[in-house]
Each structure stands twice: as structure tokens, then as C-alpha cells.
Amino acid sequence: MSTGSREQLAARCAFLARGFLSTDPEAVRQAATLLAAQERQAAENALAGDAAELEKEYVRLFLSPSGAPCPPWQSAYSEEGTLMGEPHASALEWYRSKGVEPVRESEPADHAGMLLAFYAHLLESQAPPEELAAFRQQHLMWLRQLSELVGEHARHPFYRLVAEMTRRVVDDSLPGSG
């Protein structure tokens, strides 16, 4: 991986990270400002109207208590599918390796946008390449399942531009890949 990929997927990261812990659009357009020029636009294009209706959409995607139709934590995803279970544990141990500890005690680690800044973090520190793969494999191969899913159920343009740019950051992500 080329430093400018590499910083390129760092910036990629975080944007996404605070697309998916914020629905504060001055916050995410933050994050965007790193971006290259052509997903900059994209992100700000996306972005453009009602800020309650950002959050609307978060909510019920992530967060609804009828049912979420994408919940944000990888343990939702496990076989045991319980929330602070084996990948929370997995990703606080990851954090705390790195000197990170979580704001709050009861936050999921699990939560894809806090392992998505923990990996930009990884790339902008110039983690090794075989703990880039090993944190990759761990916590962001199920990115793909959860990107799916937000494709499959946004209705507002900014969270389908987070599906599609989630699925290329785990495939860009990939050994091998640029």
C-alpha cells in the first residue's frame, strides 16, 4: 500500500467513522474535507438539505427500537449475536494495544464507526502491514454485510454514499489491493 492510498483509506475511514457515530452534517462535512475533490463533492452533495432529516434516517436505520433494520455493532453479527460480546472484547483488547481507551465504559467497541477510526488511526500511525490484515480481518470484513444493508434500506442519498464508499474501503482494504 502507497503512502497516498494509505492516506487516501485513512481519510476514507474516518469519514465513514463519522458518518456512522454522528448525524451532525457540519461534523461529517469535517470529516470530508480530507477526502479526495470528487468524494468531497459527493459527500456534500449528499449532505445538502434538512439536518433532522439526517438524523431520522440514522435513527431508524441503526437505532430503531422496532427493530434496526442495520445494526452498527459487529457482535450482531457473530454467531452468538449478542451486543458487547466476543468482538467488543476483541476490538477493546485492539484499542487498548494502542494506548485507546473508550469515552464511556458501556460503549460497544464493536461499533462500526468506532473500528473504522480505530483503523484510520492504524493507517495514519503507519501500522505494519500484517496488523493492518490482522485488524482488517478481525474487525472490518463484516463492513461488507452491514454496507449491503444500508444500501438495501437508505432512503436518504448521504447513507447510500456511506454503503457504497464502506464496501470500497474493505475492498480497497484487501491484500493485494492498492
The other form holds:
Amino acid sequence: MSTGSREQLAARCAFLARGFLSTDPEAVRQAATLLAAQERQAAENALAGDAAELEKEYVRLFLSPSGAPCPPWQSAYSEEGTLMGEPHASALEWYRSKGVEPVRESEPADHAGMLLAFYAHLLESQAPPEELAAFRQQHLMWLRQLSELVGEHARHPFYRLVAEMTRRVVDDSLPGSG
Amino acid sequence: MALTRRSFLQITGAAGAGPVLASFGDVFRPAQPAPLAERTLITACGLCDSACGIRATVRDGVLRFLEGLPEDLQGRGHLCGKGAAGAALLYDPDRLKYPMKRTNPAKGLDEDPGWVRITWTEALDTIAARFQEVLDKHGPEALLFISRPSPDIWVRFLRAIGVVNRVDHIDVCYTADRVVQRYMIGGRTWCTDFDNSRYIVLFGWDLVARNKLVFTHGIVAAKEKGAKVVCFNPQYSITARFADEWHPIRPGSDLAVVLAMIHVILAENLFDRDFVTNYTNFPQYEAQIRQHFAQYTPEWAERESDIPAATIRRIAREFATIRPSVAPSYKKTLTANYANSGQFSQAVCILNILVGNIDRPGGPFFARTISIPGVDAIVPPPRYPTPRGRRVDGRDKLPFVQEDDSGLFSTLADGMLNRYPGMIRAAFINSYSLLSFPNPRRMEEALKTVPFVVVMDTLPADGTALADIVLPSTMYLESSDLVSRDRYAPRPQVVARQPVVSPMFEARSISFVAIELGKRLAPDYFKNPDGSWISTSAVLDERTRRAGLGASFAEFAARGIETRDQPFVPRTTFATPGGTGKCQIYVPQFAERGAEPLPTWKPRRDVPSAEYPYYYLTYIPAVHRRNSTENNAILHEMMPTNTAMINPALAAKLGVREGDLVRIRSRVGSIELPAHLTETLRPDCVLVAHGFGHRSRFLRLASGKGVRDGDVIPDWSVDEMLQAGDWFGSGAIMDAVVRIERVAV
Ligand code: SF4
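Rather than the form predicted on its own that you just supplied, could I have the structure of the form predicted in complex with the partner chain?
Complete assembly follows, chain above in first position.
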């Protein structure tokens, strides 16, 4: 990537993964500790304020029982537009190839947060560039659409930051193998 | 900052796998052994009452595809488009996923409810506490349950806490028909033996478009064998196109045609003398019956219906002589559409009795079933409290509906806003959309007066926006049940509805909710004799055993379907009230309680006037069922929105061209939608598809597409219902007249 090392990218992905998976500000803050100073500060700033607001915003964007504007599952962005499609099966296959699987069996495996956490794992475990590229190609490109939707609908600064950082993660080129 | 293994471990304190994965121990775990191979499971569709048998192919916990089950009597090995697309509903991204509670107390369609996730335990505790508070302070009458009377464990819960106000949609569907058939032939004949019918007269029922396979198979088979199909409908419906004859009848006048057909058959003595003499009370009441129908001449009916007298005469003669013949009534055929639908049901029932087709080949028949005990037979409850309190929908004024135990959607809003304002303090809505109500806007207003509302559903619906707590419900592909064939069952057949996948996210069944709320609010009713809690799976196992289907539900589910080969023996005694064992053409019990013992002409409720000169019609498009398929991605492609369909002659008169925006206004509301010109209906009508116009703010596909057809249909009070002579509680769901104007742009 143009702006940093493989480690920094992994840190961003792990941070974003938490951001997509959790509304617990502490968990997100912990994940932010690995970011470069400037990014970390931005994350801290965006997280400042009422934790309840963060949670409401999360539910409104991703889980609202009135119909959420930004479903965080890759299959929802495939042609069929429904959950548990090909991306789910493919993600599971990836996870299993590294000896893991999702804890929550009744939920789709192609959640943005899971995919980003797994990508961070690939980066960190020195996966070969071809493997990184393949995973990116298969499971990260749609995040651009998701980040656009989140960017458009988010009112809370934290999710605006998540949208922006997700866009950069997808747009940045692959880091060198070092 | 460098990312090291150490730093990740510091974050989590975990060791083992890679550090990232270690820090995501709540998300990933070590992989289990290899996933199961592809397998096939039998289950039953739950999208309409055809309940077609399904073979579901599942791989690695994911439903791959659905196909028909060859042995199934109802689907006959096929699924319709909706049924085959069931996976899209199961995997709809908008499905309700977790229990949620509102944090913003202000309710309204433009308010952000401020949803936050809660656990099931918190949800159930909160609901139980609120219900208990209402019960203590205001009594059972203050609780409103908008839900069907199923499953039986749910009904047990409602009875255990003494619920008075359970309301369902049956009045806008078939209450009147069910009441009438019970008194006239001893029960509802849900089945029709179309296959063996030679002459089929359909009033209103667009059964080919509705595409409930159980009926389409039958009528297609009949037609192939040369049966004649005659269709009365203001609209050139899909069924009308399929039929041999289409008669564009004036909306709401079908009763007149049926009365005149009875007149002809009686006057010309064309009825089935053997059946009528031996199995009905005709001999006892012959004089009254003949005298009553003498007034309804075909010439009179022509004036009411626009159907020529000669045509009515011919069809009556053909119906009586080309046998077996049948004039089926079903749901919302005309059994709920108009204020005179109860009279219509009564008249159509007589028409069938006169040709001796009741429970005979080619006619309407009672499903042959095996007995499957309910939960109360398996774990007898303590004595239920007698329900005490006021009935919010006014049902207590309608003795026949009261005894039928169905509710009244059409009068509920009036009950909540006018009759007993403020009485309802808490409401639980299970899988109903406001779209199912006539005048849903008023129902919205009514719901806003309720301080605590729980909505349980699979997808966001209009009611969700007004809820305090939302519960995610399982859908049929995630459920267990024994499904007895009841729409075409000349011999008993049972299909195992089994979960083909585990429930998505945190969806749970209404049975689960019944037991969990039961434990909290009426524990004595939810215990086994040994003091342990009732479990639905143990009850299901016992039901399976007692029905003789297998040692356990799982064992039966592995086979999936059982058919008992027994010959069809036509009924010779009919379980009508009064104990005569005969069909009642003349119903003395109706007369005893002030209703008409014989069907009597009554006009519809809303008749055209200078202000509202046109008839308003709605229909359910082939691809939709109720409102739940609207958001379904595949089906959405096929029919994204609704239009105002009008005849070009009417369009010319109104100065409306194809695609122009028109406003349709009735005495209760108005809607605006694009005009679609079509020759396929009478020029005094406008036709709008049902099931569109969800107001839920973000329902991604459906939201804002199309308008709510119900917004111009008046709801009413129970007194208005009685005034219209609607004794049997028909919801008059299509009884509206409107003005149509082009909207200047
Ligand atoms: S007719 Fe279609 S929707 Fe109805 S049960 Fe059969 S497959 Fe399901």
C-alpha cells in the first residue's frame, strides 16, 4: 500500500473488524491501540461521547428492525441480493483452510467484520501475496459499496470514520510482502 | 507503530492461534470436523394454505434449493414461483435478527425509534413485567393480541392469562363463510374436488392467479377433462381468461345472481331430489323456501348485476343438469369483500346443496384427516380462567362470530379509538402487517394510543415502527410441525414440517415465546405432571406417537410424509347445530337470533354517488401472498409496484393517459398512483393491487414502492356492521367507492 506497511494495514483491518462487529467502545478502543498515532487519535475522537449513541447508530445502520440501510454481509451485495449466497460458502472455505470457523453458526460467515478480521490474520501470518490478493479479490472489493452506504447514512462520527477508513483499505494497493 | 505478535497478545491476554485470531476469540474458533455432505429433507411450504410438500436440498447448513414432493396430494410434486423462491425469504437481508427495544419514546413513522439490541431474556422479562402490570391494574381486557389462534401452545398461554381480546384477520378473509357452512352443512369444506367436476362456477375467486397449487392443479385437470368453467368477475382476471365464459358482473352484486340461480333451480325443479330429500331440511321448510326465492327472478337480478336474465337462466340450468357441478367459495372470494358477503355465502351454500354435491365427488368436501392430539390433550392444563372483560372489536354483538372465536380487523380501530378509547394498555402483534387492515392509517392511530406494543415477525412491517419491543420470528423453513393435508384430502395425509436449517440469527418460534412468557406469567399451565417445564419438542414427539406416525418426530421426519389409503366414503349425516344430522337450507338458529334464516338480498355498503361515482377493486397479484413476499428479492423483480388500472373508455372520460398520476379518493382517504389503461375491467371500476406501500422507513426494496390499497377502504364499527345486516362478520374489505382525478403535474 502506498501509505504504510503490512502491519499497519493489518492493524487497520483488525480495528475496522471490531468497528463492524461490536458496539462496545472499550473493545473498539483496544483495537485502535494498534493504529498509527494519527489514526488512533482520530478513532479516539470519533469514539468520544455517549456509548449509547454508538450502539443506537450501529443498530440503525446495520441491524434495524425497520430495515437497515447498510447490511454488512457480502452476499447481500451479490446478484441475488440475499444472505448465505456464494460469498458465505467461500468465506467459510477460507476460514477452514486456516483451521478456524465462525463461533456463531446461525449467522452468515461473510460479515464485513469477520472478513476484515480474517484478512488481518492473513496479513499478520505472512500469507503469500497471491493468497492475499485472492482473498481481497473475492471478499473485500464489495466493502467499497458498503463503505459508500455507511458514508451516506452514518450520522455518528465513528461510523463516518469507519466508512472512510474502509474505503481506503479497499482502495490501497497491496503491501509488499515485508 | 509496529504490529507484533506480542502486542496482539497484550490486547487479548490469549495465547494459541495467530494473535489476530486470538483477539477475535469471540468471532472465530477452531474448525470442527468436515461439514456434512449435501442432504435432502422433506418439509412443507408455509407461504399459503396449499402447504405444498417440499424436498429441500441442504449443504453445509445452507439451503440450496427447493423442489416439490411427488407423493404430496396438494402440491402434487410441484411448487409455485413463490414457494420455489422460499430461500430468498429465509435469507432476506432485512429479516428481523435480534430482539430489540426502542429507546426513543416518541412514536411515529418519522421518528427514529433508537433501537438497541437486547437479549431474549431481557425481552421476555420486560414483556412479562409489563403484561403483569397491565393485568394487575386493568385486568385481562386491557391486553390485545393481534395473532392467529395457533399454535396450540400459544393459545394455551392466552387462555391461561385470561385473554379476552385476541383478534385475527379472519373477518377480512372468511369468517362469514365459516359460520354459514357450520350451520348449513356442519363444518367448513376447505376442499373442493375440482378434478371430478364437470361444471364450475366461480364468483370472484381468481384462483388461477392466486396460484395456490392445490386448487390450480384441480381446475386445470378438470378443464383438461372437458369441464366447463364459468367466471363472474368485474375484472377479466387470469381465471376469467382461463374460463370458458366471463361475465363482467357489477361489483358486489354476485348475491343477486346466486339468488336468481336458486330461483330458477327451484322453480324448474332441477335440484337433486334424492340429496335434497334425504340429507337436508328442505322437506320440512319447502313452502317457506319456495316462497322466499320466488321474488328473486333473473329479470330482477339483471337489474342489480348487469348480467342478462337469459344468461342467468341458462347458467342455472346448466349448473343443475351438468353434474357434478360446483360453485366453490373460499377465502376472500366473495366471502369477505362486501357487507352482503354473509348472505352471499349462505346463498352459494344453498346452490351447492341443491345440486347434491356436498361431500360428493366433484363437489366441496370435508378433509379426511387422522387425529393429531393437541398440547392440552398431552399435558392437560389446570382449569382455565373464564375470560372476563369487554371485547374491543365489539364481537360480542355478533353472536355467531363470537361463537366462532374469530376476531374483527375491520372494527378494531373503531373499538380502540371510539368504543373503548384507552382500554388497551398493551398489545402483542404476531406476524401481521397493518396492510392487512382496511384503512391501515386509522389502525396506526389506534396503535399509537397503546402504551406498550410488542411486534414479533420475520420481516420489518408497518407495525414495527410503532413497537416498543421487536422479536425476530422463525419462518416455516426453520420450524417443526405435523402438517395435516386439509385443502385436498380425500384420504388422510400428514407431512413433517421440519427445520431445513437452524434459525437465522436469534430468530425464535412463537411456541418458544408462549412457553417463556407462560413460565413467567402462568407457570402452573406450563409444567409437566412431574413439575418440569413443558417442552415443545417433547410434546411434538408425543403427538407423533399418538397419531401413529412414528416413535418420535425425528423418526417420522426422516420419512417425511405418510398417506393412509382409505376409500372416500361420502358423508350421510351432517353435524349441523340442532342435531338433525341434515344440511340446513333454512337455518332456524339464524332466525332465533335475529338473522335471516334464508339468504336475503341486501345491497353492498358503499354504493356509487355523484361524489364517489366509481367502484374500487383490489386484487392480490399472482406473485404476492399477503404482504410478506413484497420484499422478496426475486419476486420483487417481477412486480415492483402497483398502478391504478382503468378501462380506456373511463380514462378518456377522465382525460387520463397511460402513466398519468391519478388520485383515487374515497370517504376515508386518498392515494396517488400512475394510471394503467386496460380493457380488462368494467369501465365503472378502478383496480389496484394489494400488498404494496410499506411505510417502514428503510425496508430496502419495498419501502416507498407503490401505495397502500387499503388507505381508501373504510373500516367500520360493529354497529355499522349490524346495520348493514352483516351478521356473520364479513369485513367488507372491497366495499368502497371512489372518485378518480388526474393529478396536475
Ligand atoms: S402454492 Fe406455492 S406458496 Fe402455496 S404452498 Fe404451494 S409452493 Fe407454497
